[in-house]
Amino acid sequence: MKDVNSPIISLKDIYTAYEGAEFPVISGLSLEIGHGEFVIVGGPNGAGKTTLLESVNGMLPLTHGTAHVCGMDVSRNGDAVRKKTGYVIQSFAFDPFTPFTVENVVMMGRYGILGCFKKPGEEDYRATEESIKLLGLEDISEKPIGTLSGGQQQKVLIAQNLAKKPDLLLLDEPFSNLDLCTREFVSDILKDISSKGCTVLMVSHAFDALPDKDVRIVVMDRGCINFDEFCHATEVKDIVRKMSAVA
């Protein structure tokens, strides 16, 4: 059972840096956020805002400090927290031959937490269904990934990262590829998720179409945090323009 009363995500004095890397990209940064919170990560390119997402979900090892994540030393259970987590990454690209059709693709954000060699059961193909039509993709269920537009990728990531049920959910960018009505759409059903008690860390440079309620708004900067507030939707494009322009 999940403890509502401490921070989801817990990140003290965290130092990380790509290997090879001279310099890290996250320098001494520490954060905190609660179950339930939206937080939208805005910053000019190269402050780390990704490399944020990386380093909660332990695809980033830490240089010092520490990270706790859904309870959990991201360090030492690394794979445990990803079972919990959602992360939609920025760049994708799928083979217009890949094999893989919509529904096969939203499934495997199941497989994370079957484990290897088992066999999806009742509960993973209601998971699967609930997304897809979450996400308004009946219709193409049965194509191949690789035949859709970006926008319809896009949108089919989002349901595999839904279907798993997480309790945090990692978005690099999930507006990039959608027109603003889909953005909308997409917006309403992370506000509602999020009202659910899901956490949603999102980093993003698209402000049109953000939920309607409050947010919390982080701005990064070089590897650190030179804001953090929460304001409404309306306005996060006020505020990362300003802040960006300070750092």
Given for the second form:
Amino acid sequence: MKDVNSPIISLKDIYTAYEGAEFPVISGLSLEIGHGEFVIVGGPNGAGKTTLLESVNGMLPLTHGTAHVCGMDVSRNGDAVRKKTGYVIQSFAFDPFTPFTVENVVMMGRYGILGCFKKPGEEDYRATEESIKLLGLEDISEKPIGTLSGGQQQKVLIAQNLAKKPDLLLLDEPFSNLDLCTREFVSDILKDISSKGCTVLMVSHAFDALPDKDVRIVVMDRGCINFDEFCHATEVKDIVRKMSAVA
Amino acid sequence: MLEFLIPNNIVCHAVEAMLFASIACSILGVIITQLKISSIGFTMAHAAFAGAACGMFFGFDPRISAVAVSIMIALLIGPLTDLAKMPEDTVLGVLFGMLMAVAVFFIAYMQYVGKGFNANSLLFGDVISLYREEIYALVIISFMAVIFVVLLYKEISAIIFNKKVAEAAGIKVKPIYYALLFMIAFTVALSLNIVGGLLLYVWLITPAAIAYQFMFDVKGLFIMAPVVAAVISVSSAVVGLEYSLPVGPLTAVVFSVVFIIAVIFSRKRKVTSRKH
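Please could you give me the other form, the form predicted together with the partner chain, since above is the form predicted on its own?
Whole complex next, starting from this chain.
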């Protein structure tokens, strides 16, 4: 049973550094996020936003501090955390002839939950189909992902993570390749899954299609949080601009 | 095993060897070509070469030392790639240079002190003079490779697609990737002194390259590559033995010709002429 009273993300004084780097990218950051919250992370380039996401799901190791996500210690149970956490990556470039169809890629979201030696079952196929339908990818589900446009590929990666039915969804610049209409469409999907209890933690520089609701805005600079408040989606752009300028 | 179809023992053994080794290598070849680590073939061939030279020099059975050194190198590839923070092909290139140097050193020294060393069977193999035990060994190696890919198909396909996406999905990428590299290297090392380096290189790359011209999904590649490999290998072996032609080089030439034909008729190069 998930304990909705305890935070889904609890970071205490964490530091994260890349191998070979002289200084940590994240320094002494603490953050608590509750179940079902919709959090937008803003800030200038190099502030540590992507690093924050990858520290939360354990893809980058912490050098100091503790991180608990979905009730688990990230440093000890990184794989288990990632099974409950979706992560839509920022940069991707697929070979035009990469031998994976849209359906193959969306199904991959289920592989971690399934575990080794198990074949996808009825539930996995259903979740994949639902996710493809939700993102409106039915017509291209048999096409190789490499032949799609950047925006369509981004939608496929979002569908892949939704097929996992995650407790927490991390998104790194999910709107960067999308046109305005598609941004609004994806934004509505994120609003919907958030209202159903999935926590959304999204790094973004595009604030023109945020869901029409109150969101939490976290502004980062040089590996630290310098603003953390709730506001309406329409205020996010001004707050991020102001706080980034102050920094 | 196939004596009921092919009464001649020599032809039968050659066909069996070609069939089993080509199926295993071509399945692993799909992974090798997709991960862009084709140099793993010649690096492992030179690991066996260096191991055999070491064994000869120190008075061990060269076949056992060839396999022992190959297994050591197979275990080293994954962790070394991670530690060096470099692409697999670069690390494989470094290992290739080192292993070749070790082999050449021992061969040169043995020649200097008057000991002979013949690497022909290791490099080129001899499919028409195989013992029954060697055929059984090939069957076991092939079976292990196929089972490995079937059991870890999901994880392997996700890693081929994108390691970061696979890791984010909750797959234990590092141990599976190390096991994958080990399995490829292990199969190459054990098959090498039975079928030789030439056929191994061909089976590891060309069937997957031919299948890639026609298949748009990874499952199709895993099915088409071994079918292509088995048909070409077995028919080349039968023709080669019937007309007393060297089987290995003949098979390699036929594969290359089929590859060129596949490129010409590839569905992937087709540009639509439709206007709507």
